[in-house]
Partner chain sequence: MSKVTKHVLDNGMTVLLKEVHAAPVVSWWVLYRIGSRNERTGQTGISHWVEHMMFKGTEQFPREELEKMIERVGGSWNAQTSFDYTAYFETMPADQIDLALRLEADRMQNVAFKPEEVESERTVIISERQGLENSPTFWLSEEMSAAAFRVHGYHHEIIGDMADLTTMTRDDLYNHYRTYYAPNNAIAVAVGAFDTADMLEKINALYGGIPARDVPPLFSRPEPEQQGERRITVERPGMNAFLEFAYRVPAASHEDHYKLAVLASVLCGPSSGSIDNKTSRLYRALVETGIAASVDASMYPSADPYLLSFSVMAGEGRTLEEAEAELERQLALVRDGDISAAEVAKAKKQARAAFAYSNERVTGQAFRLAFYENLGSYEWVESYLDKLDAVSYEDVIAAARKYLLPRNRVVGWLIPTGLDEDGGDEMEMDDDGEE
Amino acid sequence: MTVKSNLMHSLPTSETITRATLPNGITVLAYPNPSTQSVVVSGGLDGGGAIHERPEHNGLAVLTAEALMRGTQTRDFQTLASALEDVGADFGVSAGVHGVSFGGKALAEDLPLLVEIMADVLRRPTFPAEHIDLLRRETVTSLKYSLQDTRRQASRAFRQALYPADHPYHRSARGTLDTVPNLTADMAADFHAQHYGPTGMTVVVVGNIEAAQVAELIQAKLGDWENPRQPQWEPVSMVAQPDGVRQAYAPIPGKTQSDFVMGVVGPARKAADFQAARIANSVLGEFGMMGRIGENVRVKNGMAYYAYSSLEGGHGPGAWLVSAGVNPANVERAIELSLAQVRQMAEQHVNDDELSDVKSYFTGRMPLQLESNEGVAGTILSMVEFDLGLDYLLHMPGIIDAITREDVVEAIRRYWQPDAYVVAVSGPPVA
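In the form predicted alone, give the structure of the chain above, and only that chain.
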């Protein structure tokens, strides 16, 4: 057997993943792992994300998803909880900007129960008014708490300054203190009725399973689900880069630390230069002790409690940002030191050692991500979600290895301009 053949049989690939499409459009993928006694179900659907809610109903998508486990037409909240607890299983649903994610874990013998509960909560929730009220009050409490969190307020101010007011990334999916108190059980029920359905739905099952039986099991519980009202996938609009320096400030009296978030619009996951930008970001502020930014801002100059960079990727133009927590007296200096690292990368090639180390890190951690059923399920779901192909893991090392120093520098030059970025600071009021 060749080395390539050995690799193909040790990774989730098109040869080892069983894929089926149900008549109503649901994609089912099964990957057997007989070395475990458990099974993981992970999935998502295109509808139900915050991108579909009206601005005055901001937070409705998240509230709707959180309420699904609070009762169905066949099980109330306590019955749902007991059914899972009695067999040591779990299941949950959450919503983001673009869609809904769901997943759970159980012993392999309890997969039928897990699929039954999954179908029940996705298809037949009842949105009990008392639970909607509780979830709404919990969200309001969290939002009030965030008003005293300099890190969260800096992030919020940054996104509001980077994205136009009519862009879904401008808003927080959690909602605001103006919108959440007005959300009702009827709104959640209507949102569910319109946006949840089989279109764009993917279910991944990994564990001690018979792959051929998985599609039959899901077909039995979800195969007759239809929703003509469910909208088609709607991509978010692109966003222009800042044309200068945009500054935002969110003062919080009584704080002894300031946090800043500085950045630009980055590439989507499907962008041709995403992997080059990902390597550039790792060198800039992730690898080792938070990359060059961590080394220079935090370690050498002692300017920050934390300092790093982050590249969001995803379905739309997510942010490429630098974030740090600093003494209020050091904010301007820490920002300048961070910018200096960005400019240095744009002006000079990444050195061979940095590039080699980061490449080795990316390819070396892949097997670690596949050590658990959860890791395998999440990887398969990502390959489907971003149209990477089921053989992506076979090609990924070659994709990473082919990236040159010039590719990395070109990526950071394309997105980061020396005097065009957004910077948001939250901390004690400036005297």
The other form holds:
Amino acid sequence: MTVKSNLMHSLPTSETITRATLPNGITVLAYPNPSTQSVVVSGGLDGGGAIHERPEHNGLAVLTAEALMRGTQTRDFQTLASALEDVGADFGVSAGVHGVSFGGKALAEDLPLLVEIMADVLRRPTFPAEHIDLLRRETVTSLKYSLQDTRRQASRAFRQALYPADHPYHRSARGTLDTVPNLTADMAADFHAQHYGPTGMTVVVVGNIEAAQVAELIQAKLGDWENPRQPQWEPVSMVAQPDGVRQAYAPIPGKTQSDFVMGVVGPARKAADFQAARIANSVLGEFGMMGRIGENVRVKNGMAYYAYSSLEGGHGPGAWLVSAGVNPANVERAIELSLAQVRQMAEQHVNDDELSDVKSYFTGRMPLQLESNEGVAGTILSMVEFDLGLDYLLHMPGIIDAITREDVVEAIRRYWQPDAYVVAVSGPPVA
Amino acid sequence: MSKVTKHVLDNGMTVLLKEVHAAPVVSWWVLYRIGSRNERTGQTGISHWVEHMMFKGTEQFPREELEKMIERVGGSWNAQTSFDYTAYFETMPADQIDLALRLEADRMQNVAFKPEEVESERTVIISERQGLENSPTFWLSEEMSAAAFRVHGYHHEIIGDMADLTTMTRDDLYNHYRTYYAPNNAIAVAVGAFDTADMLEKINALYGGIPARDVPPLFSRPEPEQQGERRITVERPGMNAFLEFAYRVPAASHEDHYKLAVLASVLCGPSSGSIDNKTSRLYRALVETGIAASVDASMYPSADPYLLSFSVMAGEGRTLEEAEAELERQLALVRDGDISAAEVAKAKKQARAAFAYSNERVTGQAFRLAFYENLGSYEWVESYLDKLDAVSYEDVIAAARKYLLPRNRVVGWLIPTGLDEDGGDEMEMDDDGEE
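Follow the form predicted alone with the form predicted together with the partner chain, if you could.
Once more the chain from above appears, this time first in line as the rest of the complex follows.
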């Protein structure tokens, strides 16, 4: 399998991406796309995620990241917002479980402004008390809203049942109604001072730019950033699969539909069998009309508008899960139908056509994925984040092509043990 | 950037073509001039249901094959039903676009609407509606539309009323398909890496032979002028209160549309999701003060007069009375002329940036051409920024004075009744029950 020749010249590879490492450890990658009028900046920090917060401070990492845009030593909240919005630009920072992500977009001539704002908010936030109070209240409102959201509650219940209480994946990075009201500006300032720094930081810039100038621009604003307190990258612990069927139920009055999430612990992105599992997942519940699960739950039985499977990957033991929204009377049947698809895949090999379809889908969608600056930036960032190498897009078709039917079935069997999974349902209370 | 060329095939099908060679991709859209506004009582939701049936395959492209063939070659595809249209698209690697052209030509004519597939899809669509009903704001939105439009088809949700979803028949659906899925009722658009002459030839070969049909005039009943403020309340389980103001405004073809677009942007920021609204008047007055957790404005460009809406989620510990008073105070300030030329200039500048961003993907470009051709002319896309530029500071104030009046609006409150009946905010687990 080869990458199409008309795409080759424009692929982001080690030949076409300009890479620089600043003396303080920041990796800068620039890729010009002169056919657009805009520029996208996208990046991440190695730390600053919820994995670093104490359980009683759950939500602190997210609050800290959101608070960066609320004021710096030289710009208050409205000055920051005006600098961006007046020229139609945008920039934001968010925290996940593992680390911090940031990104923005502007017309190409405003790249210096975007870099200036990025450096300012990452390095010199002031955490104004009145804005911390506002953010805290907004988070509480949003947490209360999610309490009546069956999809969110099914997902919460699923994660709480799949991951042990002391594992970071057990908690939601957004925090809870118990923890968020207690978070303070001082806590956020301390968390920032300890966890934000240049070590392991990556910045990707894609758009109508001169690649050679990007590293200079970033060096000028971030080259002298140091943080000796910044801790080492910390992997999360792996998690054992459930040893039986664990069920969780989150009733919410007034609902007409139930949502369920069912699954197991899946492979991390860097796991040797990740690609085989990704193909297995696509056959199971993604490709076409949501794979075999969509075919059986939606198309043949008309039980759900959505019914699919997904594989989270990522840096730790992310979940491999099936989700669907069905009439409350059909919950058990839809779960059973979904499980039957998993079992069939584990018992019988996928057929050659299915495998070939999914492989062709994974490699063929590259032109669409790389059409926009955001798509290219995201692709380059994941190459760095997961150590895939800058020539990953050249190697990827070969990697996918080498996966056999046996690899795919083996992946299903390894992660989906018979009668060992978590299933969480949220919907109207059952009498 | 290359220009759009417009062609009308002998059977009346409108074709818009625009070459964009930035990436090796092509987006192909076929839009039918039929949507939920044209649906009669008893058949609400029929446009959307027919859209679902279009994925059931034909003799040439059986369903099992149809579901796989686009993705197999790296394409993406979907469909959407709206108030004023039903549209289908495929965005493909450029060398695979013929497949999309063949598919849409085939399903313009040859979908069978097998009774068993209609029945199986009925429960899928009911499930889709039940999923929407799980969101408290859906109930508010549905009641707002019903209050704002007593006569016009904008009064019902695109998904349709449950009463109709349970009773519509296979023949209802098939008749809708055979009546409105005609080349002379379609707008087809290609944007991407192709040669215009070559593409037109292919389109002619595949679509030119599809016979035109007598498409009856679209069912549409004009809404009479509103005679005073209307108020509704919806009570649903939950913990969050919402407020909505919906003002009747003209169709996208009306000259005031652009004035209202600038007004909405001054009040609540650009409608594009790629630019934030934290410097907008309503954000500062409502969210920065804690009265609201969020505020949004929306004005859907529509074929008939529709709504300019402001939606507020009440802040923690704040009331809908406070939110309503402050929102009304802010709108009164604008009616009184209290806006600056700088705010108007900012709105225009943000629109220019958002427009540049929106041109970066062929899918969005092709959609907008089809969308505006349906409303009047694809040229509105190209002249959009110039028309916004022509809006003056005085125009914006005049638009506020003309439209943002209490007698011209519906006010909606979503009152949460809590989650505690039946222990609803408790989580039960049968294993390592932390909660």
